[in-house]
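First, one chain by itself in structure tokens, the form predicted on its own.
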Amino acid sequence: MLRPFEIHQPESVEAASALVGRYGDDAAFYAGGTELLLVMKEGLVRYRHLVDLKTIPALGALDYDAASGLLRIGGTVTHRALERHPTVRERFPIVAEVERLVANVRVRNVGTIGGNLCFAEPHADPGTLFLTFDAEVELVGTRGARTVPIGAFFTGAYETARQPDEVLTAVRLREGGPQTRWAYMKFGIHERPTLGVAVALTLDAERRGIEDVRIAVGCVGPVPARVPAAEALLRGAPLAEADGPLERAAQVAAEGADAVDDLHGSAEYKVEMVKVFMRRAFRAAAARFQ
């Protein structure tokens, strides 16, 4: 049953973060709610105080600057604006892909990237994802604004390093260059998934070598992480003899998969399948190179 609150729609940020500053533990932001309020109707948490931010215009921009390829998603812009967006479509078509995947389409129409982000629910797509563009979270709070790489934004499961009267305000991607391409495999059964793995693949002039490649996976543990010793053992190979130190990098990254057992599956199994789908996410990567 979820209990009485009051709403505030605050106009700007440093409004919202002073009613947050105000009311503390009693209070919460609330964006798209897919996430929130099924933990208040639950029972898990209480808030007296919900502060509105899709009453604030700011956070639902979406702006590309062709310039220097940059993406800055608004906190508020929902899963499915991001997913039908023509810019992104065009110059981020794997945003738009992964956005497509997410839930459904009642949670893509309400949910935004800000609370999915925050929430740092452990089988969510987004967040492993942008792991491979670097991504950068904007957040303004009482004590000024801050930038925090994706990397270092995810603490635990549904812990964040956001304080609690800060407001993420954008998710900033840049775009890769005409020699990169991007895959995402995820797997599941039901609309949380199991696990998911992104690559990041980028080939030298030629399109023969691997000069760079960012591996993200996400979903089998509490946090999505870059695996750092399986990106190093595919930088440099050829392309056309890549099937021998990708299957080592397979292994070194389900190794390295902080993977913990629950409802979608034993630890063991997790390892697995990041083994399975680190080596399809990296051929699919490849393969749009043609």
Given for the second form:
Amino acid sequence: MLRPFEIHQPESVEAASALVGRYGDDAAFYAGGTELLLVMKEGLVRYRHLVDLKTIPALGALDYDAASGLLRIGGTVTHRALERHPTVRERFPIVAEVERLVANVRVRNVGTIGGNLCFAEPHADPGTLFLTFDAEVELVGTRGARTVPIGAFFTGAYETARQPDEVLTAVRLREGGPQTRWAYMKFGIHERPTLGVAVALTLDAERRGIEDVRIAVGCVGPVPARVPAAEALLRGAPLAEADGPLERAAQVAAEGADAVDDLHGSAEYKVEMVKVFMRRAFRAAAARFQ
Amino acid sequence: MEAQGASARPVVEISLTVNGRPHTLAVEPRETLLDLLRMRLGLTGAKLSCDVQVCGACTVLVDGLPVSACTYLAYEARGRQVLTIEGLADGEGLHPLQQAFIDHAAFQCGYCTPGMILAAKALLDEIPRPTTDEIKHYLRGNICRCTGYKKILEAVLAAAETMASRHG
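Mind giving me the form predicted in complex with its partner chain, seeing as the form predicted on its own was just shown?
So here's everything in the complex, that chain up top.
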């Protein structure tokens, strides 16, 4: 059972931030509650004040700017809203595809993208995918606003660069060009994913050579992370002869993965699976050019 | 929504509609929708089981969307429409999903059934004629340990057909 707490309904980000600033360790931001209420029920954390971010209308906005190709996802946008939004499905199909497979429909109806990123549970999907978009995270706190690249946002298991009084107001993704395709592959034996690999593959104008590739591996270690050494092995290679570089890149990604032993499996097993799923995800992205 | 005195437990007043009936209640922010339904309104169809949003036994619909009432604050239902299994039948007439679950023997112990039927209702409201894969995808968060799921799939497909024929 949950221990007693008070709920606050700020109408602005500034007011929300000030409340957490005032109550300090005794307060937490509250959005969907799909993660927070679980750890509160378990007694792992105790807050006497929850600051509801859903009473701030601006945080629920989802905007796409066709001129810049930027999608701005408000912090309290739910997984299900992302999954079903027509613009997301049309312009960012990989985002809708990945969101459709997050947890179950009840969690997706309630859980928010901001909550998901800020909770930084290692066994999650969106962060890994967003790394391949070079997404930017907007934070607003009592000391002002700042933007953090997603690669610098996750700092440890359940830890991020967000200061306690900072609200994640939005995450921004830039649309891929006509020569970029995404793929995300995951597998798991429990409710949460054991492993997730995201690949963004960009080919040259003739679609023969790999102009750029971004690869991120999530869930196996404390934080989702890009694997630059693996990306470098593939960049510039002809797509038709990518098997050799892909094999080496998968090996490098596996060695670089900071895999840990947990209930999902041994580190040794996960390293092996990183190789398998990185190859599959790369080939899935390449197949989307056909 | 402030605390009523420094030592008293915080209370908020909420108005919500449950199965078509309006209620105004004082709730503690920590109170879950499941506790409110079961303990205060006597609606025991939704069940507590895993308590971590995995099993679906506590599924109810809030404004038509399935949620896990075990991990959903009653506070969140303020101003909203809640539907539980008790509100699904039309008087003595069972909802087509309820009838289909009986006709296809889609339950045994029955513990998961209220949640399973409500999740299926939300699916059919969204996709009136779902494919088997769409049903599997939508219901993957509702766990049944008795039926093996085949009969549940058959029941949902049959209910979809009944409902489609009724609506022309």
